[in-house]
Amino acid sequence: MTVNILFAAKAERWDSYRTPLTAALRAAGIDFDLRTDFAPADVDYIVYAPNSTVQDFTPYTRLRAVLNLWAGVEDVVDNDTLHVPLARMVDHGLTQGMIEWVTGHVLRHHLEMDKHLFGQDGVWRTHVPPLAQDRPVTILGMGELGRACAATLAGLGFPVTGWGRTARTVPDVTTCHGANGLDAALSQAQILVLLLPDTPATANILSADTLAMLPRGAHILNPGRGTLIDDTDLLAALDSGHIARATLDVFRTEPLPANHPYWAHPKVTVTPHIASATRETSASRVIAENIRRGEAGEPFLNLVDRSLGY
């Protein structure tokens, strides 16, 4: 029996997915009409990317699963239409690149890097940096990609601790949990690296109060999600000297407004949302092995709990 698959995202997702999704569906076994344009009552999977048109889930009677292209299911995951089961997108080039990043500016914070691409002015600096082994580093949020950035940071020799709601457990990594877990883990944070979830819980979780708790001169990275920083908190504290630099590659508005104050802080880093993006060719793996699932009785993968937002 065909599978009849619906792409909803936006037209030049399709153009680049397209190729890619039917190889993969090919090679999963799949016998498979991918299209951009069912009747809704036809449709068995949606292929999804929360800013397609597809808002309202009720006229898909049929539909069995919600494969989202996104990492984040943030804009989805309270739509009262959707009564199927929900996977979000994990996968090696969205683990991959996060790492990538948040290594490569984790090493430049570490070794003050800036001070000398954006300090040639004739001064001969002698400070050196501390090795790794004493710049303790605090990951918010273990899950997929928070474990994978502590695993590589402490192969470094950086000293990782990282926090969740829940306890996980990562070789060389300390970790911690609930609220008495999170005055801990920021209170030795020399490196701050936001990977959390957006939620409820999770916003402005970095405000005057938290930024408060981190050592004098920290630097934060934050990859994650717009809404876990109040920016106007974090502005004051670099104005003050609290924290010494932030790297932001998130923010509530996207494209960050060009009159946004980050822009102009000389303090602060923005990055274009580039940390983690969805490669089609190893994302398109992902979502042909969860149809195939779905389709063989097996559990899908990476299924959203509905009750905690992710």
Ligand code: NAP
Second form
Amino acid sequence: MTVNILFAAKAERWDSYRTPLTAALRAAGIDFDLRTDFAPADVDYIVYAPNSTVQDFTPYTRLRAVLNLWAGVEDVVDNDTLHVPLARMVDHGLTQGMIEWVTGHVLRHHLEMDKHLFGQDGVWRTHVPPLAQDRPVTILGMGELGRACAATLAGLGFPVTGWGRTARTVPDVTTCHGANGLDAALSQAQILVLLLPDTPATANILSADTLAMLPRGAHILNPGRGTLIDDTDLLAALDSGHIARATLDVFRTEPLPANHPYWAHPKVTVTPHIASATRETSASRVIAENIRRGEAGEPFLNLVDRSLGY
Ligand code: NAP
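If the structure you just shared is the form predicted on its own, then what does the corresponding form predicted in complex with the named molecule look like?
So here's everything in the complex, that chain up top.
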């Protein structure tokens, strides 16, 4: 029987996904009808972006799963009208993009590149940075993205510590977990990378108390979510010199308002939520594989635990 797949995302996303998603569904051997409009009662799967117009799932009476195009699910996970499995995006392109953004900015902070990029002022600055082996990096969040970034940074020689909710093992990475492990993870971090999801339990995880656990002069990279940081506390820590620099990709309000203090702060670099993005070709294969699994009665990949919020 034909599987009806509703593509529910912004119109420009349809333009970029239509061809690769069609190809991936064909390659997966699925008999499908893929469209941006169906009578809700006829839809089997929704390929979904939380900023689409579909916010009430009640009329989708035969829906089997919602397949999120984004890694983050904070804007759909609490939707009370959703009663079918919700899968989030884990995609090779998304992971590779995050590895490249995190590695690039860790190296930038480690090598203190900004001093030379923005300090073309006739001053001969001779300070030689340490080797990676002497620059401990901590990653909060040892999920798909955190583990991949940790492995790459460890491969470059950085001593990497990873922290998450539960115990994880990553080769060449020191891992710790839970509330008791957080102090140990932060106390050594000269560069801290935030790759946690936005959940009630992670809100403001970087606050005055946890910033104080970091060594003086630590650098912070946030490609996770804006809610992870108490902005007032971070600005105070930057102003006091306890935190040396921050590169922030994600914010509580996006786009970051033009009058936000981060834009003008001399120790802050703002990037506009571009750390990584779902890539159409590889993401389409993930979506097609999940629909194939659904039709074959196999477990879905990348299911969200809605009680945990990620
Ligand atoms: P993931 O695989 O779900 O991993 C999440 C990690 O966070 C896991 O290690 C998890 O612990 C840990 N965690 C969750 N709640 C926690 C808590 N309360 N205390 C301690 N650890 C906790 O997610 P992912 O694919 O790596 O993505 C991480 C986040 O990156 C996404 O949620 C999204 O917000 C962000 N992101 C940003 C961009 C961008 O362009 N800026 C792009 C993609 C994703 P366990 O290992 O114990 O489960």
